[in-house]
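Below, in structure tokens: the form predicted alone, a single chain.
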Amino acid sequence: MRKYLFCIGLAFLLGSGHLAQARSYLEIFEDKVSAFTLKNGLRFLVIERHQAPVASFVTFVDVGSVDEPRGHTGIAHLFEHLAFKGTPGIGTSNWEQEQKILERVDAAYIRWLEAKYLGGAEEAQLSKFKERFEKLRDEAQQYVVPNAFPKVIERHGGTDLNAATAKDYTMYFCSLPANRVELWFSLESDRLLRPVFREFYTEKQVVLEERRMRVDSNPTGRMIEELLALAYLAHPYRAPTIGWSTDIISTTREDLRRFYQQHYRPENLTVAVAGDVDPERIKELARTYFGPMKSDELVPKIITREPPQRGEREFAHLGPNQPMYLEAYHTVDQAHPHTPALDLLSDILSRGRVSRLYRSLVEEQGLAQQVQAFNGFPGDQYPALFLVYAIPRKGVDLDELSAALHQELEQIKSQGVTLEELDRAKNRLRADLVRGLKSNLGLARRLARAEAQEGGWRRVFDYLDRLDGIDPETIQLVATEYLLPENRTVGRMLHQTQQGGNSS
């Protein structure tokens, strides 16, 4: 019966925006979600869904790139990569010998690193240091059993094994048959309690190549990186999640171990399990496998605040690439009362063919190929940006495109939006939320994040109430308050002609 109630609740919520129906849906979830906290502070959510004999697991870590120490940008992302390299018992043919060699590899790397970047070493000596490091690294590699950790998951029918690092968090997830629940607890607790940082130097090269592909060789990636660095002067949102190249190179295994000890503490972890599971059995396994996890050094969250922007900031890139236009406005964090209105504003502006910007800039004026607005970039926990992105049609000047864009924004400030536009946007955002809860994995991911960072998993459904409370006047208010020239950072990608001149 609960299965059918759940499905009916989904359809009910998708089709309507009344508060009573949203609350009715929350009541269905309250009957299916149980929560508990271990003595060490690690939180668990269990969501019962017995439609199929499978379960999804999410480990949400309240640690992201904003928590990285100075000089070690990218370390949160690097740790995420290395979490898949196994444990003392998985991924090695002889951990005792491998560990001894890894310590020698570390010493050789630090010696080469200091000689190369601090100077003082002759070329022949530098080459000798590098050769020794590479020889020891290759010697350690002989003990590695490649991809052993993922293969264990796959061998037992696991799917969706992956992870993600963002500005505000890191998340690990996978799905397994319901009769393999204990296997997940064993593997996940082992890699979090006893990380080995195997293949550290090899994986750093993987991350550097990832950076080259996503940023250094990608015009959009370079534009976004510079936009954030210019829009934020003080707050760590300005640094790239993937890290600066020299920071990635200079980070050592000891740096990574220190980051792990400071941040991968039980109080920063929330685990969500969704599927065909028994809450009492999950509680028993949690105590057995995660109970021994100890708290270490308490590291407070960042307190750096971005100072108010006092004037428009601009930058431009020249190159053979497709021209593009970016602008970003400082706004608020996800907990602020204005966030739902800003979400709705971005939807009204650019989502679909009936949106304001698409209709005007793409269809009517023919100025843009693409146009999109986003709220909450690049993160949620701290005051973020309202970002607008546009690709002009061939021959269109970027100044002409930006003037037309600003005219649309000014029209919303002066005349507001229609009730029809607002209702359409509410329905779309509501549908987005519900679609994300249809699968076990989507459900576990969304509820884990709300439990860890939003004041509890019920806040997922509070958002629906907050959406319903927005009227056209509120949309006009947030547009007027935040979309101001002095609060704006602008980036332009200008096409450089073969003759050396510039054109947009």
Contents of the next structure:
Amino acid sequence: MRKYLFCIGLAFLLGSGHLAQARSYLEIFEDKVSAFTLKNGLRFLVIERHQAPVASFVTFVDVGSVDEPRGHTGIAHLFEHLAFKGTPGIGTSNWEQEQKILERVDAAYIRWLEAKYLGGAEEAQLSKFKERFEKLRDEAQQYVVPNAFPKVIERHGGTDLNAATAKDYTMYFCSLPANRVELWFSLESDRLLRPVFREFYTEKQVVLEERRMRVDSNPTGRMIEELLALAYLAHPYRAPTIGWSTDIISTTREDLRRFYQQHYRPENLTVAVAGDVDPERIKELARTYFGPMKSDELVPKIITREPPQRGEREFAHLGPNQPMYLEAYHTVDQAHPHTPALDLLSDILSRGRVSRLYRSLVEEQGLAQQVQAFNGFPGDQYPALFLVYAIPRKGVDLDELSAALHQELEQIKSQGVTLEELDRAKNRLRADLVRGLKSNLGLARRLARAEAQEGGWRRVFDYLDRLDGIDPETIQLVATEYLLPENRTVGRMLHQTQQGGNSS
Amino acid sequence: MTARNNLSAFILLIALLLGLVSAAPSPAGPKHYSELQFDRQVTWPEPDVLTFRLDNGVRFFLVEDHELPLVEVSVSIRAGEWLVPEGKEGLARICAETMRSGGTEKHPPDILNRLLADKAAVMETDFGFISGSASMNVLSEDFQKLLPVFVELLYQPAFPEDKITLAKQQLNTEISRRNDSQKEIAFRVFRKLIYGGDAVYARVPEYETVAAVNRSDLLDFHEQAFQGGNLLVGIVGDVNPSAIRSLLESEFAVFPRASDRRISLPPVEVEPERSFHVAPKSDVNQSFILMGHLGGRRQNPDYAALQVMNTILSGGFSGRMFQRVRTEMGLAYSVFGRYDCHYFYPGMFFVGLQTGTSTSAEAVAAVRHELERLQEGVTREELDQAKDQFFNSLVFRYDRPEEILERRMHYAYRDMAPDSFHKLTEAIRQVSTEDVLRASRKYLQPKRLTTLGVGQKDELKKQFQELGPVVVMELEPSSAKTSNSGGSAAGE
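What does the same protein look like in the form predicted in complex with its partner chain, given that the last one was the form predicted alone?
So here's everything in the complex, that chain up top.
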């Protein structure tokens, strides 16, 4: 019976939308979702889904790269990497000995770091410091049982094992056979209550390689990094989540420890478990394993707000690669009433074969290979950007492409959109929501985030009501309010041989 | 012809390897993971797959799944770039793109696109090297109405000239941009090195071959591809299989009957030899490195041992490559690799990684060392870890009905028995450390690796020269010439 209701709700949801239908969907989830909070403030969500004997686990931490201290960009992400390195009880053959050496490794590293970047030491001195550090680091390595933590999960059939650090949050996740619930509680609580940051210096090298891969050696990654640094003057959305190379190099274990103490506290954690599980059993395990987590004074979220932009900003990257075009407009955060309209606008502009930009720029005018609009970049907890990304067709000038793009935007500002295209976009966003909730992991991730940052898991479904309230005039209004040249940052990637020809 | 698979009673039993059974219902206090014991036996019912075949050869695979009011139809087509005549490379891609973008006589593009958009439905077509695919994803209430449109699209696409021109321009744009990504360069060039520059397995579209494709080529290719015996149709979702059967039978009856096409592909002529190659990319500070040689066939009797070997070599966080190259040496964020076995032609064996320009040679040496070490044997613990990983995660290969359907179609496409996966799990259970050792010695050749680095030309050349003679390639905008195809490659 419950399953039957579930289907009816979804059918309504996917069909033409009305307020009552989103509600009926919510009612179905009321039966499947339970929530509780431990005494220390740690929040749990349990989403029952008994289709298969599996479960997914998400630990959502309300800390992202926006919360990083000055000079330590990338520390949230570094922490996330180090969270896979074990505890006093996992990943070591002798924690007491290892711990003692680790302190000495840190001191040797700081000595080298300061000499290299601050002290003006001689080459010979520097390499002596470096050798000493490396010798100690290798000594500590003797005690390490590499990858012990992930190996246990994999051995028990764990999949989807990974984590993600974003501007607004950090998330750890995995899926396990449902009878391994307690294994997850034991491992996850251990690493979050007792992280030791072993193999820190080698892992920094891994993260530096990750940066080379995602940014330095990736033309699009370089463009995005610069776009954000230019679009934001004040707000930390301007800094790369992976971190600047020298910030990664200069971060110490002590910095990590402080970051951990300030942000990895129970009030900042939301755990979601979705799958073939029993909520009572989850509650019992939660108390046992996460109950001992200590709470301390809370560090307030950042207050910095981006001041209004005073005029268009532009940059260009010249190089051997083919051209590409980016533009971004300052908009709003996800709680703002204009968010659903901006989401719908991006959909109407560029989603699928009937979208405006596809029809006009790709098919009719043949100017673009690909064109995509996104709302809510690079995060959504603070006022974000409406981003448009375009790849020109071979031989097409970027100025011609951007002119055609702007003409389409102007068209919406002056004429608005049709009710037909708006309804289609609403249907697609509803369908997205449903498809995203089809898997245990998708459910756990989406609901955990809403519970932690959007005022509760029910907000996921309220979004449908918010979509329903949007009329064509609102779309026109947000286009007119935000898509202004003086509110825009433009990035161009130019092929070396065509420099000069493309800048306007 | 009908074969109702009576699998509803078939219950899968998983991994009784250690046979530990312990229910620990109420924890007294937090426990270290090593104190926890779990029931190793996980059972669950496998859904029925209804299969039947039409007189014209079209085969169907149907699975019910009523969780969401959606239906997903996926068609496998026994045709692909391998079928394309030399000089017309890109034809299959253009065909796939134009089938969808050009619509049909009755449903021209604008009408088709609006119809689908209004119903939040998706139809797409694609051709890869060895097979093609077409898919339709719709609300169950629209299934009956949209299925005929989908079949019409597959059976009688209009191929209008303007959409053909557009598809060709799009493919040319892709060609012009393909040297912007290290990864794309690396795999394209590596395939040429492993299979031979002119081999069917390594062909890529070029401006000339795209220009050579015309509408009659598309019609020919389409006619060859869409014959009954070449089509496998899978349907999963909110439908009653027996209720829609007559609709399927009448709709798919339009395809001409033809005998099943046998895919026969030429052998690979290249003999593996130790060699070093550099492909330049000037705006990077990291090298994309691929090392390997020819891989094997799915029919290989050692296939199960090779799968265990792959897991020990590079499966997840636990594999040796991850552990050594990433965790212990800090040389790469991304490191991957496997001995690939394909059914219709040999796969590749490769290990790949991305490492800072200055550590390229060090990383190459580390990989080679690990491969040599693998040939000295694996431990019992590694074997157990790999097997536990496989068996304990098996439940995730059955937790969604579409996975079961995909697997059935995958084996059917290859004319393999429906229980091939079950047989594979049994074979993996039997694999011993000796089997892995034997497989690694028989199939891996660390002394005859082809090594390719994509990145800073001069620095890579300098570093690789310490290891052996180096061939530096020049990437032309439209093509990657290698020593095998003569051209602009210069031996050093």
